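Next comes just one chain, in structure tokens: the form predicted on its own.
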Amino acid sequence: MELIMAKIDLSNISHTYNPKDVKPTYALNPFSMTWENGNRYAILGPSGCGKTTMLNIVSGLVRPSEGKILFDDKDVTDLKTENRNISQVFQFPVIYNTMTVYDNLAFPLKCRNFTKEKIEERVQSVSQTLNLSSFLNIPARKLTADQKQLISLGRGLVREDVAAVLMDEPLTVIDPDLKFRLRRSLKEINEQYKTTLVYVTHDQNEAMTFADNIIVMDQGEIVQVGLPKDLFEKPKTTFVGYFIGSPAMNLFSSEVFSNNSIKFNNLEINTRTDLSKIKNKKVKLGIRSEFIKIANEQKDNVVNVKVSRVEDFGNFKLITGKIGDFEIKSKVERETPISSENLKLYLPADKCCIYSEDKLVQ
């Protein structure tokens, strides 16, 4: 049975690995989501948050405790993996060591009775993309761990008829420079063949540079889905603010002062957020270090900071300072002179995010 996917629907999905317990622990709490055909998705989160469980449910390796999986509106919840028209690439290489690189790449096509001409065309194309052309006649067992992973990745990409490629941390054993080139190649493959790519990672840089949409998870919950820009500028929870970005978002315990301002460390900070309906006046102010600028004069939203550290990262400087008991970080251009232990920093009102009970106030 071959299915051509237009989209993948995860409908009211949840999963527990101990369903017979009186109070089962859920690896995935109930959620619904649609993956549109031809898009690139990254599932991002710390170890144990449920990323791989979600991927394995889509692939058919795990049957969800509750809910349905739909491929192009067809219920595939009980279909085996081989009948779902997908390719999988795992964290550790799954290849045939006794075969040559060429035969490993060709194997998925031979199993589906592709012509020799088509097999040759696809193997050559994929091997060029992955820099494996010079290894095609070498037995796979003689290659390094990262080269073997490239073969595994190539086997997932070699079929043009695949509607989705599911990748579980596929670049873990590959060096950083090659990782960058492979992510670019995957994006080019996605744009050329319109195959849905789903990429599981704990690395925010991999997710942000690869995906159209990022699914951020924490403890079995989907906490935010969105474009990299949205996750960075308007994280919906303090967890996303902390997990996305380097350094993490500045977060300050504060309290509501007026309908659109808060107070922390006895300083009033104006925002663009309507705070009039917040019942709990204890909130958190979040702002990215990239948005905090050095000010030359005292005005609204300017705070006085005692500089404790300045780090030069080559393309920017990171200032770490103190406001009372609070630590604040600001990224500035490398050429910016930091001539004093005392600085004025400006917090733009439109870049200030307010969190009530760790959730963004919209």
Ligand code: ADP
Given for the second form:
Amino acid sequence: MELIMAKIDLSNISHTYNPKDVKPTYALNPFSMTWENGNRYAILGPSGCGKTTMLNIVSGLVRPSEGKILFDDKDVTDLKTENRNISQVFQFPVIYNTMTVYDNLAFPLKCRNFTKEKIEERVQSVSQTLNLSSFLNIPARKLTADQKQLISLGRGLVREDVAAVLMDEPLTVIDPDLKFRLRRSLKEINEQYKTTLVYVTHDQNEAMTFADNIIVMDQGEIVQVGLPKDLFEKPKTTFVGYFIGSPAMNLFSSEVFSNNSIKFNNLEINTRTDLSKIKNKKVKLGIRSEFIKIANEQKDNVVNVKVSRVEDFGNFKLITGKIGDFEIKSKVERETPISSENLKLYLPADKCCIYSEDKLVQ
Ligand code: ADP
Ligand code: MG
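The form predicted on its own done, now the form predicted in complex with adenosine-5'-diphosphate:
Now the complete complex, all chains and molecules, led by this one.
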């Protein structure tokens, strides 16, 4: 059976690997999400947060403890992997060492009785994309670890008739240059064939350069789904602020001071957030180092900073300083002269995010 589908719905899914325990631990807490056909998604989060579990639920290798998987509104929760019309690239390459590279790539097509001509066309096309053309007649065991990873990726991409390709950290041992090229190729494949691509990674740069839709996970929770811009400008939790961006978002333990200002280190900082409804007055102020500017005069939202370090990254300078016991980081243009160890920094009110119980106050 082949499924032609438009979208993938994960409906009230949750998963525990120890359902019989008195207190089962959940690898995935209940969530719902839709993957639209033809989009590129990245699932981003630290090791152990549940990324692989989520992919395996979609491909059918793991049956979710609760909830349903729908392919184009059709319930496939109990459908076997073979019947889901999905190809999956695993984190650790699965290849047949004694077969040639050609036969490894052709295998998913041979299993489905594609014609010799079609197989030839697809293997040639994929091997060119992946720089494997000159190795086609060599047994796979003779290839290096990174080439083996490419074969594994190639096997995931060789079928054109799949509804989605799920890739679990597929490029971990590939060198950065080739990695960059491959992500571009993947984008082209996505644009050409309109295949839904889902790319799992713990690397924010990979996620940002690959996908339009980034699903950020933390400890079995989906904490934010959005464009790179959303994750950067309005992280929904302090975890996202910390995990996305380099350096991490500045976070200062503060107290609500008025309906739209907070205090930290005895400094009042204005925000554009309505703080009147917050019960717990202890909040965090979050601001990206990119939004903090050097100020020449004392005015609202200007703080005095004792500079502890200035690093030149070529295209920008990173200032690290202290406000009392708080550390603050500011990214400034590299031409900016920093002559004194006492600096005034301006924290624009509209760039100040307020977190209550580590969640963004909207
Ligand atoms: P990630 O891919 O983000 O590193 P995983 O989905 O592999 O995370 O794991 C999520 C959680 O589930 C982790 O705590 C992990 O230890 C646990 N886990 C994963 N696979 C199994 C398994 N087969 N049996 C028991 N626990 C597992
Ligand atoms: Mg994993």
